[in-house]
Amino acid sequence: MALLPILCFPDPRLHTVAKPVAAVDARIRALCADMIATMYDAKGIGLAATQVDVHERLIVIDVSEERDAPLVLINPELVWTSPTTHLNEEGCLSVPGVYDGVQRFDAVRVRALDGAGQSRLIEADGLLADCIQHEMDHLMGRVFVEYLSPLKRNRIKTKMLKAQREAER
(Lines of atoms letter the chains of each structure in order from A and count residues from 1; the text may use other names and numbers.)
(Lines give C-alpha, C1' and ligand atoms only; values in the text may rest on other atoms or scores of the structure.)
(Ligands and ions follow the chains in the order given, each with its own letter.)
Protein backbone atom coordinates (compact mmCIF):
# COMPACT_ATOMS: atom_id res chain seq x y z
CA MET A 1 0.00 0.00 0.00
CA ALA A 2 1.18 3.47 -0.85
CA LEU A 3 0.25 6.79 0.69
CA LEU A 4 -1.24 9.11 -1.91
CA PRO A 5 -0.87 12.91 -2.05
CA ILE A 6 -4.08 14.73 -1.15
CA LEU A 7 -5.07 17.72 -3.28
CA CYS A 8 -5.68 20.94 -1.33
CA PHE A 9 -8.32 23.58 -2.00
CA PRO A 10 -8.36 25.65 -4.21
CA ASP A 11 -6.70 23.16 -6.58
CA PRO A 12 -8.90 23.16 -9.71
CA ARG A 13 -8.67 19.35 -9.99
CA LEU A 14 -10.97 19.15 -6.94
CA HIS A 15 -13.74 20.47 -9.22
CA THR A 16 -13.51 17.55 -11.66
CA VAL A 17 -16.66 15.43 -11.87
CA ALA A 18 -15.71 11.77 -11.38
CA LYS A 19 -16.56 9.14 -13.97
CA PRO A 20 -18.06 5.75 -13.04
CA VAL A 21 -15.68 2.90 -12.25
CA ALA A 22 -15.92 0.53 -15.21
CA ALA A 23 -14.86 -2.65 -13.38
CA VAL A 24 -13.82 -3.62 -9.87
CA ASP A 25 -10.48 -5.11 -10.82
CA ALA A 26 -7.01 -5.39 -9.28
CA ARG A 27 -6.27 -1.71 -10.04
CA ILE A 28 -9.41 -0.54 -8.24
CA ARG A 29 -8.80 -2.87 -5.28
CA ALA A 30 -5.23 -1.52 -4.97
CA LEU A 31 -6.55 2.06 -5.19
CA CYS A 32 -9.04 1.28 -2.40
CA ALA A 33 -6.24 -0.06 -0.18
CA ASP A 34 -4.04 2.97 -0.90
CA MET A 35 -6.92 5.36 -0.22
CA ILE A 36 -7.74 3.65 3.10
CA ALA A 37 -4.08 3.83 4.17
CA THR A 38 -3.95 7.50 3.11
CA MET A 39 -7.17 8.31 5.00
CA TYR A 40 -5.89 6.65 8.20
CA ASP A 41 -2.48 8.32 7.89
CA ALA A 42 -4.13 11.75 7.50
CA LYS A 43 -6.41 11.07 10.50
CA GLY A 44 -9.52 11.45 8.33
CA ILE A 45 -12.85 9.62 8.40
CA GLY A 46 -13.47 9.74 4.64
CA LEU A 47 -11.64 10.20 1.37
CA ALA A 48 -12.89 10.47 -2.21
CA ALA A 49 -10.79 9.41 -5.19
CA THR A 50 -11.09 12.98 -6.51
CA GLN A 51 -9.05 14.16 -3.53
CA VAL A 52 -6.11 11.98 -4.61
CA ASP A 53 -6.40 13.12 -8.25
CA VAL A 54 -8.17 9.97 -9.48
CA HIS A 55 -11.42 11.03 -11.10
CA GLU A 56 -13.47 7.88 -10.68
CA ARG A 57 -16.53 7.34 -8.46
CA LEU A 58 -14.91 5.76 -5.42
CA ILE A 59 -14.96 6.74 -1.75
CA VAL A 60 -13.63 5.17 1.44
CA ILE A 61 -14.99 5.90 4.91
CA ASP A 62 -14.32 4.76 8.47
CA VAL A 63 -16.30 6.42 11.26
CA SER A 64 -15.66 3.61 13.77
CA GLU A 65 -14.10 4.44 17.14
CA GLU A 66 -11.43 1.77 16.65
CA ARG A 67 -10.62 2.92 13.09
CA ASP A 68 -10.83 -0.67 11.90
CA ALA A 69 -14.05 -0.81 9.86
CA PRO A 70 -13.35 0.75 6.47
CA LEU A 71 -16.30 1.08 4.11
CA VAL A 72 -15.66 1.13 0.35
CA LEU A 73 -18.32 2.65 -1.90
CA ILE A 74 -17.79 2.31 -5.65
CA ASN A 75 -20.16 4.15 -7.99
CA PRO A 76 -22.32 5.31 -5.06
CA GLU A 77 -25.73 6.77 -5.77
CA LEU A 78 -28.16 8.35 -3.33
CA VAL A 79 -31.47 6.51 -3.67
CA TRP A 80 -33.26 8.21 -0.76
CA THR A 81 -32.76 11.19 1.53
CA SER A 82 -34.69 12.03 4.67
CA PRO A 83 -37.10 14.97 4.53
CA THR A 84 -35.27 16.54 7.50
CA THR A 85 -31.85 18.17 7.63
CA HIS A 86 -29.43 19.48 10.23
CA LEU A 87 -26.44 21.79 10.39
CA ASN A 88 -23.23 19.78 10.69
CA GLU A 89 -19.76 21.09 11.59
CA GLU A 90 -17.46 19.72 8.87
CA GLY A 91 -13.81 19.65 8.02
CA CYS A 92 -11.98 18.16 5.05
CA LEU A 93 -8.58 16.63 4.36
CA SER A 94 -8.40 18.89 1.28
CA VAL A 95 -9.03 22.01 3.41
CA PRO A 96 -6.85 21.31 6.47
CA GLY A 97 -7.59 23.25 9.64
CA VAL A 98 -10.91 24.68 8.41
CA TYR A 99 -14.25 23.71 9.97
CA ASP A 100 -17.68 25.20 9.33
CA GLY A 101 -21.36 24.37 9.27
CA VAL A 102 -22.99 22.62 6.31
CA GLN A 103 -26.65 21.64 5.96
CA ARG A 104 -26.98 17.86 5.45
CA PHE A 105 -29.82 15.34 5.28
CA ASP A 106 -30.40 13.55 8.60
CA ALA A 107 -30.40 10.13 6.91
CA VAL A 108 -29.58 8.69 3.49
CA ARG A 109 -29.83 5.43 1.59
CA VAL A 110 -27.00 4.69 -0.85
CA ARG A 111 -26.57 1.97 -3.45
CA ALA A 112 -22.96 1.15 -4.31
CA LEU A 113 -20.53 -1.64 -5.06
CA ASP A 114 -18.21 -2.73 -2.25
CA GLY A 115 -14.50 -3.49 -2.64
CA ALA A 116 -15.32 -6.98 -3.94
CA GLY A 117 -17.67 -5.61 -6.59
CA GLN A 118 -20.84 -6.73 -4.77
CA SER A 119 -23.89 -4.45 -4.82
CA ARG A 120 -24.84 -3.06 -1.42
CA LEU A 121 -27.64 -0.89 -0.10
CA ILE A 122 -26.54 1.16 2.90
CA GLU A 123 -28.84 3.08 5.21
CA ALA A 124 -27.03 5.69 7.24
CA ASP A 125 -27.72 8.43 9.73
CA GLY A 126 -25.57 10.52 12.05
CA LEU A 127 -21.87 10.87 11.29
CA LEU A 128 -21.90 8.15 8.61
CA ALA A 129 -24.69 9.90 6.67
CA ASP A 130 -22.84 13.23 6.91
CA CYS A 131 -19.60 11.64 5.75
CA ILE A 132 -21.24 9.86 2.80
CA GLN A 133 -22.84 13.13 1.64
CA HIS A 134 -19.55 15.03 2.05
CA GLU A 135 -17.53 12.45 0.09
CA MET A 136 -20.17 12.12 -2.64
CA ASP A 137 -19.96 15.91 -3.07
CA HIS A 138 -16.27 15.44 -3.92
CA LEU A 139 -17.24 13.03 -6.70
CA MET A 140 -19.40 15.81 -8.15
CA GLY A 141 -16.48 18.25 -8.02
CA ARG A 142 -17.76 20.08 -4.96
CA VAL A 143 -15.77 21.00 -1.83
CA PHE A 144 -17.65 21.74 1.40
CA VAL A 145 -16.47 25.37 1.47
CA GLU A 146 -18.68 25.99 -1.58
CA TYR A 147 -21.68 25.77 0.77
CA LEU A 148 -20.33 28.77 2.69
CA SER A 149 -20.80 32.45 1.91
CA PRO A 150 -18.57 33.95 -0.80
CA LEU A 151 -16.83 36.03 1.88
CA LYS A 152 -15.95 32.98 4.00
CA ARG A 153 -14.95 30.98 0.92
CA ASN A 154 -12.60 33.75 -0.27
CA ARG A 155 -11.03 34.05 3.18
CA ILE A 156 -10.42 30.30 3.23
CA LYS A 157 -8.99 30.38 -0.30
CA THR A 158 -6.59 33.19 0.68
CA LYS A 159 -5.55 31.30 3.82
CA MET A 160 -4.94 28.07 1.88
CA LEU A 161 -2.93 29.79 -0.87
CA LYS A 162 -0.78 31.52 1.75
CA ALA A 163 -0.15 28.21 3.53
CA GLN A 164 0.82 26.58 0.21
CA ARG A 165 3.28 29.39 -0.58
CA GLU A 166 4.86 29.10 2.87
CA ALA A 167 5.14 25.31 2.51
CA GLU A 168 6.97 25.72 -0.81
CA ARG A 169 9.68 27.89 0.77
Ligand code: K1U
Second form
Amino acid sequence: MALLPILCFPDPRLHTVAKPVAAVDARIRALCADMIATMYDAKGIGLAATQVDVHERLIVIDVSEERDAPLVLINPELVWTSPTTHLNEEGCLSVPGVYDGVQRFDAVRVRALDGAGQSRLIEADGLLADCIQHEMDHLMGRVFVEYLSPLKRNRIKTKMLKAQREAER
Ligand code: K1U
Ligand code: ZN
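Switching forms now, from the form predicted on its own to the form predicted in complex with the ligand, please provide the structure.
Next comes the full complex, this chain leading.
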Protein backbone atom coordinates (compact mmCIF):
# COMPACT_ATOMS: atom_id res chain seq x y z
CA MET A 1 0.00 0.00 0.00
CA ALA A 2 1.26 3.51 -0.80
CA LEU A 3 0.39 7.00 0.39
CA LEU A 4 -0.37 9.17 -2.65
CA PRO A 5 0.44 12.89 -2.96
CA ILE A 6 -2.70 15.09 -2.87
CA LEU A 7 -2.94 17.95 -5.41
CA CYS A 8 -3.46 21.39 -3.86
CA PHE A 9 -5.65 24.24 -5.17
CA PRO A 10 -5.02 26.12 -7.51
CA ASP A 11 -3.34 23.21 -9.34
CA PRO A 12 -5.04 23.16 -12.78
CA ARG A 13 -5.15 19.34 -12.75
CA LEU A 14 -7.93 19.60 -10.12
CA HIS A 15 -10.18 20.92 -12.92
CA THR A 16 -9.86 17.79 -15.09
CA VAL A 17 -13.16 15.98 -15.77
CA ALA A 18 -12.72 12.29 -14.86
CA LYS A 19 -13.51 9.48 -17.32
CA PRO A 20 -15.48 6.35 -16.35
CA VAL A 21 -13.52 3.40 -14.95
CA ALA A 22 -13.52 0.80 -17.75
CA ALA A 23 -13.07 -2.30 -15.56
CA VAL A 24 -12.74 -3.00 -11.83
CA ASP A 25 -9.46 -4.89 -12.17
CA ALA A 26 -6.29 -5.35 -10.07
CA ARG A 27 -5.05 -1.82 -10.95
CA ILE A 28 -8.30 -0.25 -9.70
CA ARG A 29 -8.38 -2.41 -6.55
CA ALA A 30 -4.79 -1.33 -5.75
CA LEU A 31 -5.72 2.32 -6.40
CA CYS A 32 -8.72 1.98 -4.00
CA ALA A 33 -6.44 0.56 -1.26
CA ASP A 34 -3.91 3.39 -1.75
CA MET A 35 -6.66 6.05 -1.74
CA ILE A 36 -8.22 4.65 1.47
CA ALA A 37 -4.79 4.65 3.17
CA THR A 38 -4.16 8.22 1.90
CA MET A 39 -7.59 9.42 3.15
CA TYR A 40 -6.99 7.96 6.63
CA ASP A 41 -3.45 9.36 6.76
CA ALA A 42 -4.72 12.84 5.81
CA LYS A 43 -7.58 12.55 8.39
CA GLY A 44 -10.20 13.16 5.71
CA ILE A 45 -13.68 11.68 5.43
CA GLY A 46 -13.41 11.32 1.65
CA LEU A 47 -11.03 11.43 -1.31
CA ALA A 48 -11.63 11.56 -5.07
CA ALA A 49 -9.21 10.05 -7.62
CA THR A 50 -8.88 13.53 -9.17
CA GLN A 51 -7.14 14.72 -5.97
CA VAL A 52 -4.39 12.12 -6.46
CA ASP A 53 -4.03 13.02 -10.15
CA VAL A 54 -5.91 9.99 -11.46
CA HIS A 55 -8.72 11.17 -13.74
CA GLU A 56 -11.11 8.25 -13.46
CA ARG A 57 -14.52 8.19 -11.71
CA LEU A 58 -13.58 6.68 -8.34
CA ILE A 59 -14.12 7.99 -4.81
CA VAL A 60 -13.52 6.63 -1.32
CA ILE A 61 -15.39 7.76 1.81
CA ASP A 62 -15.45 6.88 5.51
CA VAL A 63 -17.73 8.93 7.76
CA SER A 64 -17.71 6.36 10.59
CA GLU A 65 -16.54 7.42 14.08
CA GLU A 66 -14.25 4.37 14.28
CA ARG A 67 -12.71 5.00 10.82
CA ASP A 68 -13.22 1.35 9.96
CA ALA A 69 -16.03 1.44 7.37
CA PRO A 70 -14.55 2.57 4.05
CA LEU A 71 -16.93 2.94 1.10
CA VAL A 72 -15.68 2.70 -2.49
CA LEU A 73 -17.84 4.27 -5.21
CA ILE A 74 -16.81 3.60 -8.81
CA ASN A 75 -18.57 5.39 -11.69
CA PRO A 76 -21.04 7.04 -9.25
CA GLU A 77 -24.17 8.62 -10.74
CA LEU A 78 -26.70 10.76 -8.83
CA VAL A 79 -30.09 9.20 -9.53
CA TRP A 80 -32.15 11.31 -7.10
CA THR A 81 -31.68 14.50 -5.09
CA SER A 82 -33.98 15.80 -2.35
CA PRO A 83 -36.07 18.90 -3.07
CA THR A 84 -34.49 20.61 -0.04
CA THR A 85 -30.96 21.88 0.55
CA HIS A 86 -28.89 23.19 3.45
CA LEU A 87 -25.76 25.30 3.87
CA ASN A 88 -22.91 22.92 4.76
CA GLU A 89 -19.67 24.15 6.33
CA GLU A 90 -16.95 22.19 4.56
CA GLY A 91 -13.25 21.84 4.03
CA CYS A 92 -11.13 20.03 1.47
CA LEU A 93 -7.86 18.11 1.64
CA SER A 94 -6.84 19.99 -1.54
CA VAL A 95 -7.45 23.39 0.12
CA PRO A 96 -5.93 22.87 3.59
CA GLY A 97 -7.03 25.24 6.35
CA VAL A 98 -9.98 26.73 4.44
CA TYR A 99 -13.59 26.15 5.54
CA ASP A 100 -16.73 27.78 4.11
CA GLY A 101 -20.42 27.21 3.47
CA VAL A 102 -21.69 25.36 0.39
CA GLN A 103 -25.33 24.65 -0.50
CA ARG A 104 -25.89 20.87 -0.64
CA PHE A 105 -28.93 18.61 -1.15
CA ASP A 106 -30.22 17.22 2.17
CA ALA A 107 -30.33 13.68 0.75
CA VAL A 108 -29.17 11.88 -2.39
CA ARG A 109 -29.45 8.47 -4.05
CA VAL A 110 -26.37 7.28 -5.92
CA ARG A 111 -25.85 4.29 -8.21
CA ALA A 112 -22.23 3.05 -8.25
CA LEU A 113 -20.04 -0.02 -8.44
CA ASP A 114 -18.37 -1.10 -5.20
CA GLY A 115 -14.75 -2.26 -4.86
CA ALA A 116 -15.75 -5.75 -6.02
CA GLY A 117 -17.42 -4.37 -9.15
CA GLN A 118 -20.97 -4.99 -7.85
CA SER A 119 -23.69 -2.44 -8.60
CA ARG A 120 -25.06 -0.70 -5.48
CA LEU A 121 -27.77 1.88 -4.79
CA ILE A 122 -26.77 4.11 -1.88
CA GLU A 123 -29.30 6.30 -0.07
CA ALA A 124 -27.55 8.97 1.94
CA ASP A 125 -28.32 11.94 4.15
CA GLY A 126 -26.34 13.94 6.71
CA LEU A 127 -22.54 13.90 6.52
CA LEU A 128 -22.48 10.99 4.04
CA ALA A 129 -24.70 12.88 1.57
CA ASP A 130 -22.57 16.03 1.92
CA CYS A 131 -19.38 14.05 1.40
CA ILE A 132 -20.72 12.20 -1.67
CA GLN A 133 -21.68 15.55 -3.26
CA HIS A 134 -18.27 17.08 -2.45
CA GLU A 135 -16.38 14.08 -3.90
CA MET A 136 -18.58 13.87 -7.01
CA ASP A 137 -17.83 17.56 -7.62
CA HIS A 138 -14.11 16.68 -7.63
CA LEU A 139 -14.76 14.10 -10.39
CA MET A 140 -16.33 16.91 -12.45
CA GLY A 141 -13.22 19.04 -11.91
CA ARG A 142 -15.00 21.25 -9.36
CA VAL A 143 -13.37 22.36 -6.08
CA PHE A 144 -15.73 23.69 -3.35
CA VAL A 145 -14.13 27.17 -3.42
CA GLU A 146 -15.69 27.63 -6.87
CA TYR A 147 -19.07 28.05 -5.14
CA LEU A 148 -17.71 31.05 -3.21
CA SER A 149 -17.57 34.66 -4.45
CA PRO A 150 -14.73 35.60 -6.86
CA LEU A 151 -13.32 37.85 -4.10
CA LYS A 152 -13.15 34.98 -1.54
CA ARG A 153 -11.83 32.56 -4.17
CA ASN A 154 -9.03 34.92 -5.19
CA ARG A 155 -8.06 35.51 -1.56
CA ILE A 156 -7.88 31.72 -1.03
CA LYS A 157 -5.83 31.31 -4.23
CA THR A 158 -3.32 33.95 -3.07
CA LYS A 159 -3.12 32.34 0.42
CA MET A 160 -2.55 28.86 -1.06
CA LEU A 161 0.15 30.05 -3.52
CA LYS A 162 1.95 31.87 -0.69
CA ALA A 163 1.83 28.77 1.55
CA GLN A 164 3.12 26.60 -1.32
CA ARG A 165 6.00 29.02 -2.04
CA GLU A 166 6.94 29.05 1.66
CA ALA A 167 6.82 25.23 1.84
CA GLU A 168 9.22 25.03 -1.13
CA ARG A 169 11.80 27.34 0.51
O1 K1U B 1 -12.45 15.59 -0.69
C2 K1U B 1 -11.86 16.02 0.29
O3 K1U B 1 -11.08 16.94 0.16
C4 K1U B 1 -12.10 15.42 1.66
C5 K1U B 1 -12.99 16.30 2.52
C6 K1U B 1 -14.42 15.83 2.40
C7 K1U B 1 -15.53 16.65 2.96
C8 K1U B 1 -15.41 17.38 4.11
C9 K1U B 1 -16.47 18.11 4.60
C10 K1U B 1 -17.67 18.10 3.96
C11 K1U B 1 -17.79 17.39 2.83
C12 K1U B 1 -16.73 16.66 2.33
C13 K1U B 1 -12.50 16.22 3.95
O14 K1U B 1 -12.40 15.20 4.52
S15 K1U B 1 -12.13 17.72 4.65
C16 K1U B 1 -11.61 17.50 6.26
C17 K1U B 1 -12.26 16.82 7.32
O18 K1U B 1 -11.43 16.24 7.90
C19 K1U B 1 -13.63 16.70 7.90
C20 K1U B 1 -14.73 17.46 7.60
C21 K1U B 1 -15.97 17.25 8.21
C22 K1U B 1 -16.12 16.30 9.16
C23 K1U B 1 -15.01 15.55 9.49
C24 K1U B 1 -13.79 15.74 8.88
ZN1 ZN C 1 -12.19 18.06 -1.49
